[in-house]
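Presented as structure tokens, the chain that follows is alone, the form predicted alone.
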Amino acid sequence: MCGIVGYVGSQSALEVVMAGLKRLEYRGYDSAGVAVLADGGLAAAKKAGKLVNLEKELGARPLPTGPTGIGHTRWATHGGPTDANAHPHLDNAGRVAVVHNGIIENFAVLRAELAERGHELSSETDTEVVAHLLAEEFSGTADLAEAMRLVCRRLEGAFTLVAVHADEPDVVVGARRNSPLVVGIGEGEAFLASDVAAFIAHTRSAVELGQDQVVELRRDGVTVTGFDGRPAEVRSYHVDWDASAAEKAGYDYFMLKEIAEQPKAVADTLLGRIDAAGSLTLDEVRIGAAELREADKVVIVACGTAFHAGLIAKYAIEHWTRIPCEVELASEFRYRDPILGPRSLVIAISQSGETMDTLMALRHAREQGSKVLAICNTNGSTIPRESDAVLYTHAGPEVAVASTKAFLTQLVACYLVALYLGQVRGTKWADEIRAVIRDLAQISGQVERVLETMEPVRALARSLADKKTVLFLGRHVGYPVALEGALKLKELAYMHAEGFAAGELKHGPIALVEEDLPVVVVVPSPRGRSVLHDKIVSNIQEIRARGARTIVIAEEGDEAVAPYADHLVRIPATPVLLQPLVATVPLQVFACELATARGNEVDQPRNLAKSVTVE
């Protein structure tokens, strides 16, 4: 949520910043604004709504051209999405401009202090207090970076701040605490952004910012210090994808493109996982094999779609390693006083690596002495940096808010982690691990086959556009798939959708079944766990007898379900634990098409943000 861009160089700052904000639209926002330093002064424009509203404002009242500027897309927290609450925020003299992501928890106290000193604040936001505090500190230091350090030491909460001052026209200053901010280094220019996508068209050279750090950008380089003013060590890295990877490539929506990219994303996540000795490897491991062998439980923390990946991982981890595994919503984790210790292994799953709930759960786990392993798609983000081991999913940029390829690659990563634990603990033989890896290697082609047969699913979705409710049922690993299918429909179609464990049907949910109610059923394979298959066939008969319209997802060759399916969606036969990798894909296509039929915004659903960076 909240896109931030800062620039200093020789180009038109306004053009660079606006292009960067466009690339960050996927994060979700409800207002936008820019500020430019030029001709010894500071000029700003901001509007509620989408960037097109800001573009119209700039067309009617152009800003002067200058080489330094900042921009912002806001997702409202303090104060509604109005012009006045949009960023940037200025001080009373109009010399300082600030943009902000996060929440300043003590803003009410600071605001009251500013009012007592004669400051007039014009918005409802927590951000505006920072502009006024910076103006005060700058008047005594004449150094924006030092003013930022002084102000940050007074702030409580999670925040990214980027500021400019008219008296330092060639400087952009940023600060971060518990909120993402990355630096881009170009030739005679430098960038600040909440995501590398904002500046990838200009440079692929990036610098990580650590916790409680302030960065000062000039054309000839950057300086990074802690909030205490001491020089800080930073790590440079190269972004391994280019601007074209974040373009639609002819698709109507980013989500359609990302669904189509899933076969490659799955294959890329598997690349290079076996070393020369034939052993499975992760990207970074700072946990000793002895510590992993002594682990007495695994706890997975995640939010939203990543939580569903964790629910599926539980089945694989317990089956392949025989370690007890718990799956926790990161937002609830640290508030219930979880039982953790040095022998607990915590797995944190996050696409962005900046999910605040998951990050705070990770930190709580480390405070209890637990080791943390991260599964993440974003190199250099906070969660991998603060973890003891990392497995990157290599899905490439995911722009659509509703996660698709990130989910499938998280699943692949979870399977790899489970196998790695089995390898280290000796619960899986090397040939058994290689056999599962071979099965995983087949998934890419199987997902491709599913995608080639989706037109009937799209037609079905269009026919259900006027429905108000859809239910989803599953058993075993199909239950988290049902939850994910329901979540996608909520996110995209704005419909009431619920996922249930099919065995719970008679314990309450069957009361929801009525004539012509669409019910999607994820059927487990009849091979291996046939008892589950027989039970879910009975569930299908139960709901159909009560008038439900049954939409059945079943593997090829499963004829037992055919008589009870009003709509039958076939998926390739896979090993039982791996079925979610193919069963999820029709549900993604279904939700996307139904949302389109209802006239909804697919890539940026209402009220949602791609990366939730506040608690």
Ligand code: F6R
Contents of the next structure:
Amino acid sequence: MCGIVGYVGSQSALEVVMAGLKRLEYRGYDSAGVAVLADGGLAAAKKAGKLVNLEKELGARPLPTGPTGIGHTRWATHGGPTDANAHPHLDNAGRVAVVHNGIIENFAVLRAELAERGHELSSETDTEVVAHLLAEEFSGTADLAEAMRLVCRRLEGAFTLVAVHADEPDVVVGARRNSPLVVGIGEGEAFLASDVAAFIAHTRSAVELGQDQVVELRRDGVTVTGFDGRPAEVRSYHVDWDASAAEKAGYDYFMLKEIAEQPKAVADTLLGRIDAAGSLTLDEVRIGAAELREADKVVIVACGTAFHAGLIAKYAIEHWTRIPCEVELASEFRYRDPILGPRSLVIAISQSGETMDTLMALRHAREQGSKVLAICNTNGSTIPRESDAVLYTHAGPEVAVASTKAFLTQLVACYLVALYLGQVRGTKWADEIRAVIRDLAQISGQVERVLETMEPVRALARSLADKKTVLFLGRHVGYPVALEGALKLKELAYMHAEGFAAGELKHGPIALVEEDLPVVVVVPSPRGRSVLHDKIVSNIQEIRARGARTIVIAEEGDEAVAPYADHLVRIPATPVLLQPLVATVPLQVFACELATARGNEVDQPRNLAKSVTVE
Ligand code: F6R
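Having seen the form predicted alone, the form predicted together with ligand F6R:
Following is the full complex, with the preceding chain placed first.
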């Protein structure tokens, strides 16, 4: 949430910062702003709305060029999305500018203190207090990094702060507590950003910042300390994707590109998982075999789409390992005093690795002595850093706010963890594991085939553009798929969409069914657990009898369901537990096309932001 960029070097800071903000706009698009240091002073511009509004403003009133600058794209928390509340915020003398991601919880007290000392604050934000506090501390220290350390020690909450001061024209200072901030090191230039995407066009050499650290950026290097001023250890790493991975590559939307990348993302996440002896190897899972054997339950915590991946994982974990598995929304889990101990294995699933609800849940779990395994798509992000072990998904950067390829790779990672637990605990034979891995290896091609047959789904979506409600039904692993289909439609098409367990319909929701209501039904494979298939066929008949228009997602060769489908979407036959990997894809395409038909912003749906760094 909120995108931050800082730059010092020899290029025009304004150009570098604006290009970086473009890459970070997925993090928030309520307003945007920049500040540059030039000619001994500080110049700033900011505008409510998307970055394009700021671009227009800069076109009309250009800023002077200078080599040091900062920028921000906002997802509003304190104060509405107005020009005044947009970042950067300045002190009264206009010498210091600051941008912020997170929430400063004690801002009201600090604001009152500042007012007493004669400061005039002009916005409704929590951020503005920092600009004023920095100005005060700088007047005593003449050192922006030291001023930042002093201010940070007085702040409560979660924050990434980046600031410049006109009296230190070659310096950008950043601070981090709980919200993301990475450093990019170039030749005679340095960058700060919420995400490497902001500077990947300039350098792939990055430095991770830890909690409660302050970084001072100069052209010739960076200095990192704790809030207490002691030098800090940092980890450097090489970003293993390049600028083209964060481009639309000819697609109208990132979401379309990311849907199309799913076959590769799935295949990449499976790469190198079987060793020469044919066993599953998850080297990254640095939790000892003895501990995994002794685990008496698995608890999965996650939010949104990642939570749906967790719901599906439960079926595989319990079926393959016979360990009880609970799945919980991270935001609920953290504050209900969950029963955890050293024998609980907690799995935290997060694409961004920065979701605050999930982070708080994992911290709580570790405090109770549980081991935490992260499944994450973002190298060096906070959730894997704070976990005992991490299994990275290899989806590549996901830019569209609505998650697609990350979801499929989270599922692959969950299946791998479930198999690994089965291997370590001896509940799965080696040849059974290899058979599932072979099935997983087929999925990439099967997703490819689904993608090749999506035109009728797009046409159907366009024909439903004026509908108000769509329901989604599923059973077994198809139930979380239904929830995911509904979530995609809500967030992209702004339609009322709900997912239900098909068997639950008769206990209330069936009252919603009326003439011509579109109902999407994810049909379990007729093989394997055919009892589920028979039951859902009955459920389809029940809703059709009440006038529903049925959109049925069913395996190739499933003829029994065909007579009850007003629209039939075929997916390749897979083993029962793996079906979500193919069944979700038509639902993503459906939601994306419906959103486009309704004229919505596909990559940046209203009110949302990727990477939700507030609780
Ligand atoms: C929905 C979506 C969100 C995220 C959720 C968790 O399309 O993207 O529901 O899944 O905010 O985000 P991560 O996975 O980054 O923790």
